[in-house]
Every structure is written in C-alpha cells, then in structure tokens.
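Only one chain is included here, represented as structure tokens and corresponding to the form predicted alone.
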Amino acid sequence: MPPALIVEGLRKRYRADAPFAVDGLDFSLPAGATWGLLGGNGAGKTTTIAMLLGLLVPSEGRITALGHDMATDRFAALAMMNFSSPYIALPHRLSVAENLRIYGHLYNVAGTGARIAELAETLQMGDFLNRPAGELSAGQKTRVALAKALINRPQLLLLDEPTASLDPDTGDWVRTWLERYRADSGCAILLASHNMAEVERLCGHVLMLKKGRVVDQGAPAELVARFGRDDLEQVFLDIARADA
C-alpha cells in the first residue's frame, strides 16, 4: 500500500528574521504503522502536527496525507484523519453525547448516533455519556477524546500526549486499546510523547527532533543499542542535552 503520510522538504518559520521552527523535515509513515514523533520542548513537534492538520500553512515543503496533497487538496485528507490530544478541551457545558454528535456531523458520519453508541461500549463510557464535558475525570477525558478522535473511522491519527495526567492503569488501557484499533483497522498513526516506555511499547519507528530538525532515528531498540544505553529515556536525554 502506498504511505499514509510523506513529508517532503518541511520548513517553518513564524517570521522572516526568525529562526525556523521545523527545519526540513522529510519522512515516510507507512500505511499500518505507528511511529513516534519524539523531541524536548521547542524541537518542533507541535508545528510539525499543526502542518499535518493542515492548521498551519508550511513556508516550505510538501504533505501529502493519505495520497492528497494538503496544499491542494486538504479537506479530502482530512475526512479520513483525526487528531486527540487531552490538552485541548471540548466545550465544557455539552455532555459528551452532544459533543460527539456534533464532531460525528462535522465529518459527515453516517449512522452518528450508532457510532457514539458503539464508541461509548467499546471506551467503556456508558456511565458517563450524558454528563457535561466539564465534570469528566482526567481518565474518563481521555476517552472521550479518544471517542472524538475515532469517530469518523481514521485511517490517519495524531496522538499527541494521548496518556498525558492518567494513572498507569489508565494509561495501560489507552495503550491497549490503541494498539488493538491499529491492529483491526489499518490505521496509520504518529505520536508524539514524553512518555519513552509508551513509545517503546507502541512504535516501530521513532523520529527524533531537535531544532526542529530529524538528528536521529530508527526503531526504538535500534537508537537503544547505537547510543549505548539501557532504554530509549536515556537515548533521548542524550539527545536533548547534546550540543551539537
């Protein structure tokens, strides 16, 4: 299958004298894989998924999602994307059955209400369906945004954060039921995190970013046994605390 992501010559600078934020960037994510967008805070990855979404317009380069380029053609890649992340809220006053409702219309989703239903069994969210979005636990926020994130059957995710604040047995579930949906479905996903274990355990492949530029990647066990460490945390401080 062709990829479900290529990234070709990426650059990004909020201004003209200032220093790019993405420098660059040139990957391929395959059509089934999960693969890890990793690096410390400024390298980069929070421009790179907005380019992804198509919410920032790159200064240079090519995104080509799902074989539409988001130049040209981005609201037929985004029909068959989402995007989770717990540190965007969903409005507060809704219940969770009313803001799935709405994203289920925005997609144009057939069958909205069979599909919040199926979601809310499978994310184990009956009990809280109807209540408002702003009286949600972190855990059970996480799921609805999940819930979001699924509701038009993605053949493209971006995660970022998608554990972030959850107890580990919450996480473990998020991570569970991430690499099931992967495995039924096909979907491509790329993640960005601070969570080194959570990446180790779901990508094949990890991109590592400093400056917003590649500096290193490969499997998770692969940069492990290049840089000489015992796990992909201390290959990423070494990383992050080069100079160079």
Contents of the next structure:
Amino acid sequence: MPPALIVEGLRKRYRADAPFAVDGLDFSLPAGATWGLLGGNGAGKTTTIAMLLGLLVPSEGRITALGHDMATDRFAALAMMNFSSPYIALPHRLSVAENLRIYGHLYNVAGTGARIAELAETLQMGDFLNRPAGELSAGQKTRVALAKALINRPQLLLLDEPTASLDPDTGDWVRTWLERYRADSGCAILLASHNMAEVERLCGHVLMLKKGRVVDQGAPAELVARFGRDDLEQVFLDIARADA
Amino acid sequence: MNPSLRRIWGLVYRHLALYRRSPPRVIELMYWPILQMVVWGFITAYLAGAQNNVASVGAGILLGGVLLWEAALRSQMGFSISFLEEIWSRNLGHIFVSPLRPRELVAGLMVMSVLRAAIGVVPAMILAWVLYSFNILSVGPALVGFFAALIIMGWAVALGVTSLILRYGAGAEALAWSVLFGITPFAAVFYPVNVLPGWLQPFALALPAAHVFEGMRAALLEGRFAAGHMAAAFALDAVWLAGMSWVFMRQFQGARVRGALLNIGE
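Could you switch over to the form predicted together with its partner chain, since the one displayed so far is the form predicted alone?
And the full complex, kicking off with our chain again.
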C-alpha cells in the first residue's frame, strides 16, 4: 500500500531575510499508521501542518498526500483528508448538526444526514446535536471537532492537540476512541501534541522537531531507550534543552 | 447535485443558518435601506413643496437613485461581510482546508450578496410605494438590467475589499462598510455626470454606476431606454470584475505564501 503522506525536502521561510521555520523535512507516513510530530514552541509544527493542509505554500520541497501532489492537485487530496484543532473554531451560533451539515456539503458526503447520525451515536453527541456549538463544554466541543474531522471518512487525518484543555477522563475517552477508529478505518493519523503520554500511547513513530528540522525519530520506546530515560517527556526535555 | 454546486450551497447554507438563528442580523439588513428611503422621501416631499407632489418626476429620480444605489451598497457589503463572518467566527481555517475552491468561495459570497441585497432593498421599495407613491417598477423592464449592473459592480468592489483584507488582515475590515460611500460622489446617483467638473467626468464614466443612473434618468425623465448606457454599464462591469478577480486570486495566493491565512483574524 502506498504511503498516505510523502514529504520531500520541505522548507519554508516567511521572508527572504528570515531563518527557515521548517528546514528540510523528509518523511513518509505509511497508510494506516499513527505518527507524532513533537517539538517545543517555534519548532515548526504549525508551519509543517499548514503546508500539509495547503494553507501555506512551501519555499522548497514537495508534499504528496494520498497520491496527489499538493502543489498542483491539492483539492483532490483535501477531499480525502481532514483536520482538527482546538485553535480553529466552528461557527458558535450554529447548532452542532448545522455545522456538520455544512461540512457534509463542502466535502460532498453522500447521505450527510445518516453520516451525522452515525457520528452522533459513536461520539455520543446525541444530547447536544441541536445545541449551538458555542454553548458546549470543552469536552463536547472536542467531540464535535472530531465529528467534523471525520465527516468525510478521511484516509489521512491531521490532529493538532486533540485533547488540549480536556480533563483526564475525557482525554482518555478521546484517545481510546482514536485508537479504535484508526484500527477500524485504516486511516493514517499525524498527531501534533505536547502531551507526551498521549503520544506514547497513540503513536507508532515520532518525529522530534527542533528549529524546523527533524533532530531525532523512532518508536517512542526506542527513543526512550536510546536516551536512557524513563519516558518520552524526559526525552523531549533532553532534546529541547540541548544546544543547537 | 454537482459537487461544485454542492460546495457553493454548503457555504450559502452556512450563512442562511446563521441568519435563521440571529434575527438582529436580518433586521440590520433592512434597517439602513429603509432609513435611507424614509429620509430621502421626506427630503423630496419638502423640496416638492407639498405632500401631493412627491410623486413628481424629480422626486422619482431621487428616490430611484436611493433604491438603486442601495442595491450596489448591499451587494458589496453582502459579499464582504459574509467573508468577514468567517473571520469573526474563526472558521476560515476549516473553510480553506476543505475542498472548496477559491472560485466556489467567491460564487457562494456572490449568492449571499444577492440574497442580502434583496432582503435589504425590497422592503425599501415597498415603503417607497406605500409612503411616497413612488413605484420603482415604473422604470420598466430595464430596471432588471440596472439592478444587475449595480450588483455586479458591488461584487467587483467587494473583491477589491476582500483582497485588501487578505493582504492587511482584519484591520482592513472597516473598508467593507465605507468604500462604496467614497464612490458615491462620482457615481452620478443623484445628478447627471455633466454636473461634475470636466476633468472628473472620465473617472465617473469609468464606473458602471454612472451609466446605470444616466439610464435611469433617461427612463424616468424621457421615458426612453438608453441602450448605450446599459451596454456601457455591463461592459465596464465585465472589465472591473475581471480585474478585481485577478487581484483577489493574486492576494489569495500571496496570503498562502506569507502564511496570512493562519492568522488573518488577528
């Protein structure tokens, strides 16, 4: 099976006199895998995700998502991808169902009503489907954001901090749900998170970013063993605090 | 449904759902056109000297000007403010990572501008008829062309405003309310182009609106259809719309290069 995502020589700088925010990324995300994108603030995670989604044009390099070149054929890829971030909202006056219907139309989902009902059941949203999105709790908003990201049954899912600001119980519920969804659907997931326990649990492979470059990578257990640490958080701190 | 049409409908549905849940927004759409009509109606009544003369031809020109210019204003604002709604709701990121093409975004905003213009102008038209006995339909079938030409001009101006928002961020949003008012003196809304100084007339005649209002006056004062002005209005619309579409696409691509789509609301 071809990789879900191929990134080759990806570089980005915002101005000619600025340093590269992303400086030579190369990786290939296998279909059906969950990978983590880790790094401190300013490491280049947001810039990378924005380029993967076509929001930002790379200065150099090439992105192939689900077999489509993002430079020339991004809309074909975007129809089979989706994205969730707590930092991008859904219109808060509209009900959850209305919001999902909008994205059902935008992603040309067949049987949008049935798909919304299915997502409402699996993500336990039935009680608040007709409530305005702006009146929901953080946990409910996270489930709605996931429903929006899954409305088109994506083959590639980009998740930015999927459990940010959630209590431990709700966070665990979301992680369990994501594990089951990936196993059932075969969807590839690229996850950016600052929650190291979450990354250890969900990701089979981790890319450690620093100053726009991949400074280390591997399975979480491999990284922990290589650095002689107890967990991924300590590895993260070692990398973040090391001199360039 | 064709996938492209469905995506456009998705965007239109988003705004219709918003209006359904926000009555103040709908009232705001009607408020200014009605207010303008009432103020100008009483001005014309005062100038006519007696209440029973307000339906005179002179009054009709002023009231016709108010109603038609409102169509251009509401068209431009309908497009620009619908775009701003996405920024205000912090939803633009989701829109731009969906398969919605920029041309489909523009088409959806155009549909919203027509709907918003209709909601704003039709009540004012009815009010003009009820309060001042002025029936804009007396202009004749050419009225449809006049409205269409002004709505298209509103789209062209709105594409320019949206381009500035893409370039300078939400700080440029005040232009969505003000830019067309700045064109009013040169658009010959209430007076003929030949009233303007000679050096200013070529600028006025480069605006589709000037030809629309010359055509409207020809219809109301002389009862004739000014085909030349109508053709000029649509030809200029085509030029302005093509030019502003090019500017919009350049700014959209520029925003993708600069990363402006990531923080356009800031």
